[in-house]
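One chain follows as structure tokens, the form predicted on its own.
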Amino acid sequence: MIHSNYNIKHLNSFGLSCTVNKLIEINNEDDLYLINSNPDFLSTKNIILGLGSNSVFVNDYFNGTVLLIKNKGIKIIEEDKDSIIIEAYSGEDWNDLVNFACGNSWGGIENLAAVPSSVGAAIVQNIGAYGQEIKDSFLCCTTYNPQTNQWKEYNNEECKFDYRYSIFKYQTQLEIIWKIRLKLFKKPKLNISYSAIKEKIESEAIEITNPKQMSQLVTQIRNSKLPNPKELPNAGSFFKNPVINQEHFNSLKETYPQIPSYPSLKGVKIAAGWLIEQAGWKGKRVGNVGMHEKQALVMVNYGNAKGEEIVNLAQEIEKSIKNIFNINLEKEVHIIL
């Protein structure tokens, strides 16, 4: 279905309103060849779309076209009996595959549950969360680029996952991932490494033995941290953990002994959160935005927010770190203009 001057509010978690020039909904294949039959069905500036929870539409107004993917369905590849393939198609809820791969005690993303995201979104941003990363996980994808009319698939390896990155996240072509394929486990070693989950399971008494119990309790545990987007919009972290070297967090460590840190492969990585409530900004409200008051590493609109409200929050955030702690965030959110 085609639609021209459509206001996507609705298509958005950060709930605001912007109207596009053209929005093509593509449901199967047929409407991919569609579009690659018809080149006015796309311009010079194309977006694809899923759920939106991670999009912030700066403008009133997108000069382009939106491609909102709700191709749908889950299959069984191939299995033994220590592991099994599923198949995933882009457009399904994110979440609705987490509880489908626990149900049946299959485990891998049981530590992603409740993340806000459509399956093909997932791959692009390599969404992680409580110690798990899509990449653990993945097999390949397969695309479709509707200038070309190329299917390709791409394997782990070649979509070069790092912290929220893939080589789809900054696309210099217009790439649709169409499908998925996961590998989980039938007898998996459940991570409870995470500081929010060992504290819960310890100040409850909590026994965990299975991936639907896990995805329960992270579950239980975002619910209890993060706002719900349709309550109170938003597009979850806002910004990254920035990463920087060891000696400059050392220096930090000497005025900040409690500052939070991470290993990483390319350094320290520090909680952005942290940064930003020790800034001041934790539940502080400029105009109708805001740093919400008990996750400060998350931006909600208050009402009728529009994107360069965000935009300019962001910005002097972003310079506030930069004085104090000598810091660059960057955005985990997609910017679009």
Ligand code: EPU
Given for the second form:
Amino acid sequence: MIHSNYNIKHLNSFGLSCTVNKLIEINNEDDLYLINSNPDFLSTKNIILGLGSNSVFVNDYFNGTVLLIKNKGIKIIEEDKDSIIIEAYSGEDWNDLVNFACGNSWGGIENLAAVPSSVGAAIVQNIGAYGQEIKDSFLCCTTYNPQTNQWKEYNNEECKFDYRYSIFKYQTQLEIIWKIRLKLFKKPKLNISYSAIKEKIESEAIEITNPKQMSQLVTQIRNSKLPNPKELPNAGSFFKNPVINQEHFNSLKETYPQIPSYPSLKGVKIAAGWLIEQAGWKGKRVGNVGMHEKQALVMVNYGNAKGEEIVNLAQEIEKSIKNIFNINLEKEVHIIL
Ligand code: EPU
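Having seen the form predicted on its own, could you now give me the structure of the form predicted in complex with this ligand?
Everything in the complex follows now, all chains and molecules, and the chain you saw is the first one.
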């Protein structure tokens, strides 16, 4: 279906009011012809939208085409006694896929429970939480390029996954991730190493023995500190956790011995939420936007936020983190102009 001058306020979790010139809804392979038969498509800006959980529309008009990917389906491809390969279409809700896997006791994505995302966007972003990333279970994906009308397959290595990154993140050619395959395990080794998980297991004296219990625990932790976009619209972590060099980290550690940090291949990763809290932004509201009172990394929309307010607050925060810690914050959300 093609909609013209369509307001996508209900299609982005930040709840931003934005009218798009064209919105093409893709429910199945047959609908792909709608893209090719739309004369404006190749000559205008275009973006792909899944569940809209990470997209921030900062203008009230988008003069281009939004492709809304809603193709659904999950199936088993093959299995042996240890592992199973499942295929999911990109318009599936990521959490439905996690529940399907955990409900069958297949492990590999249980720590990614309750991440708001479509399956396709989960690959673009290489979603990660509580010590797991989707790249750890990812086998391959099939993409469709509407400009060349070609289908292509990418294996794990070809996606060049990194922290919140894959080659699909900054595309020069528009490629729609159409379906993905994951390899999951029947006797999974659960990862309880992340401190929030360890603390919860210890404080409640519980035992976690299967993926389903793990996904429930992760869901509880997330619900306890991350705002529900349906109640307080937001796009999850607004900034990435920055990576700094060891020397810089050592000098910060002298002044701030409690600074949360994680080892990273490129240096030391710092918790951006902690930096933002230290700089005094946690729970602070500026007009219609603010940084969440329980997780300073999440910007929230108190209602009718304007793109300008989001951009200004982000700039103020970036400036203050630079001044105090000499660290450049990068946005994790996708800003759409
Ligand atoms: N912290 C603070 N103040 C805050 C927030 C956090 O001091 O206001 C401290 C916490 O105490 C902890 C550390 O910062 O020591 C890390 O916090 P948390 O465990 O909440 O995780 P995060 O690093 O802020 C990342 C991801 C989240 C993911 C969590 C859990 C990024 C940008 N964010 O957040 O992903 O759910 O880890 O693994 O990497 C998302 O991408 O949208 C997202 C929510």
